[in-house]
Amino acid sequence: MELQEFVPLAPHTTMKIGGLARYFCDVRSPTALKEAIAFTVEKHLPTFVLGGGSNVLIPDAGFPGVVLHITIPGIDWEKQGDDIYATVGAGMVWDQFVAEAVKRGYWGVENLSGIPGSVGASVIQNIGAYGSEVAQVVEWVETYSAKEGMARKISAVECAFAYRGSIFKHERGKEFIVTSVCFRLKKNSVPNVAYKDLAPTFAKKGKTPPTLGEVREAVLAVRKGKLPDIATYGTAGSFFRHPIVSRAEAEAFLAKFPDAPHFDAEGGRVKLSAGWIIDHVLQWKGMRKGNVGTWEKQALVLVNYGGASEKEMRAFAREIQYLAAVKTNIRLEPEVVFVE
């Protein structure tokens, strides 16, 4: 276990915001994780688990305890008939795994191309895009329980996946630190390109189904056209979750905004578009205040144009929440995790 002191956290996040970590540990194996946890217990220090840093907002004051930077690498492939089981280290970059799966001709994660972050974070967040969610291909998740001091394998059912959520985001699952994930992919499958942003790309192909590579290229092209380059701008992607409301709340909202997109959700509820609300109701697409703003091509994406503080980003997000609540009676909940 290699422990560093007073490490800047901003460079470890795509938002490019955050102060110093009192202690910072690159965790490259389950054994190193166990040692790091033992250190935090001995010193009575708080811990924060950091993956690719693509969905967090870290305080300007930094973190007073130990940041566990999960960098566990590797992919093991196992074929069983038409199924391919990929067991992937939690620290692997998500899109590197997707690129390798596509290169090998394995279906299941191609629609999730280009999403920043790590494999471990993908299951915590239940990442999704263009008609797919990672929950659809997860077989099991290997974890280390800081509370029990032992490894534990958690099945896909036990993960309790939900829209942008899982057991790992709730109190009963926060003790588990993801060390690896097993994905069940397919050697043969039907392309999932019905999503509105992808469908036009393949309409001209007629009945000829697109290849795996073509689906990945199309997804990457759509993302490039709508989202800021994280090498240039600080961003966590979609800052707010799409609100899922009761049917009565949806009817009241749609009576006032009949053109708003809406979709059926579980339990008879209705999913609304947070981006549409910010864009068409608040008219805040491309809004900028100081060093922060909403992206000019996607209102749901908040951007650090350079030099933004955590306080500045939080204030901007709160103003969006306040205006949305006043004008629509709908509360927008952050998708980004605020580190305390």
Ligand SMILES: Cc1cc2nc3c(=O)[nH]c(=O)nc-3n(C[C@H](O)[C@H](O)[C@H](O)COP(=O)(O)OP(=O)(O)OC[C@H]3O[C@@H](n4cnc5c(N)ncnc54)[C@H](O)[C@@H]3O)c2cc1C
The other form holds:
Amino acid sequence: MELQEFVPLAPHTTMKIGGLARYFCDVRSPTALKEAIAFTVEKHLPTFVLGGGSNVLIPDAGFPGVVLHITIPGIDWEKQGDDIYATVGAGMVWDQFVAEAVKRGYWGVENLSGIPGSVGASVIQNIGAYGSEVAQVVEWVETYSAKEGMARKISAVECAFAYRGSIFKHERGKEFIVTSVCFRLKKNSVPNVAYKDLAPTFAKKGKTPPTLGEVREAVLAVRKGKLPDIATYGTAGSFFRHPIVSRAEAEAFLAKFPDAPHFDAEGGRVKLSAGWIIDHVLQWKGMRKGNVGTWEKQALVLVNYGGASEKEMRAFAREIQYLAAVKTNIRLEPEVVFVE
Ligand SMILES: Cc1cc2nc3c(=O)[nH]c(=O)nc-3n(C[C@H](O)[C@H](O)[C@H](O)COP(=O)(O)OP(=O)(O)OC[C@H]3O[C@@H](n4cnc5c(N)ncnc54)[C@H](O)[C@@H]3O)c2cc1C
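Now show me the form predicted in complex with the ligand, since the one above was the form predicted alone.
Let us now look at the entire complex, which starts with that chain.
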């Protein structure tokens, strides 16, 4: 177990915000995780599990306990007919796994190219982009239960995946720390490029179906055009989830804003676009206040333009929530995890 003290957390996040961790532990194996948990139990310290830090907002005051930085590496490939089972360490960088799958000619995760963060965290909020969600390819998730002090394999069904959600985001699943994920990929598949941002790239190509490499390149190009470069700007990508509301709420909203995009969601509910609300109702695309703002090409993306504090970011996000609620009666819930 490698334990460091008073480690700055901002450089471990893409938002580039946050104070010091009292203890910081690089966890490279399930055994190291067990040891680290034993230490936190013995010292009665709170823990926070960190992957790539691309979906968190860390307090300016830092974290008073142990940050468990999951860096468990490795991919194990197993072929069974047309199926490929990839068992991947939770600490592997998500996009390195995607690049490797594409290189080997395995379909299933190419639309999720370019999403920052770790493999372990991909299942926490069921990452999604361009018409795909990781839930579609997860076979099982290997975890360590801090509460039970033992490893536990959780099936895809038990994960209870939903839009930007899973069991791991709920009280009953928060005890599980992901150590590896098994994905089921395919040697042969039909490209999924119907999504509005991808379709135009391939419409120009005519009838030949795109290759895996072409899909990955197209996704990366669209992302590059829309999102800030995390090497330059502080951001956690989309700050809010798209609201999923009852049909009655949607009707009231659409009566006021008939041009607003809306999509059918599970259980007869309706999904609205958080970005559209911030852009068209608040007219806050490219809005800047002090060191924070909304991205000029995508209003849903909040940006630390340099030197922003957690307080500033929270105040800016709260103002968006307040204005959205007043003008639309819709509550915008953060997608970003606020570390307490
Ligand atoms: C520029 C940009 C673009 C993005 N685009 C997308 C997108 O298209 N689609 C999308 O869905 N998301 C997107 N995101 C959000 C983010 O990349 C994902 O949520 C990603 O999965 C977070 O991974 P991470 O390793 O950085 O997690 P972290 O930020 O480190 O942690 C996020 C949460 O997961 C928990 N966690 C992390 N690892 C583990 C583990 N091993 N076990 C248990 N809990 C764990 C943490 O405690 C925390 O609650 C984007 C972010 C950025 C900065």
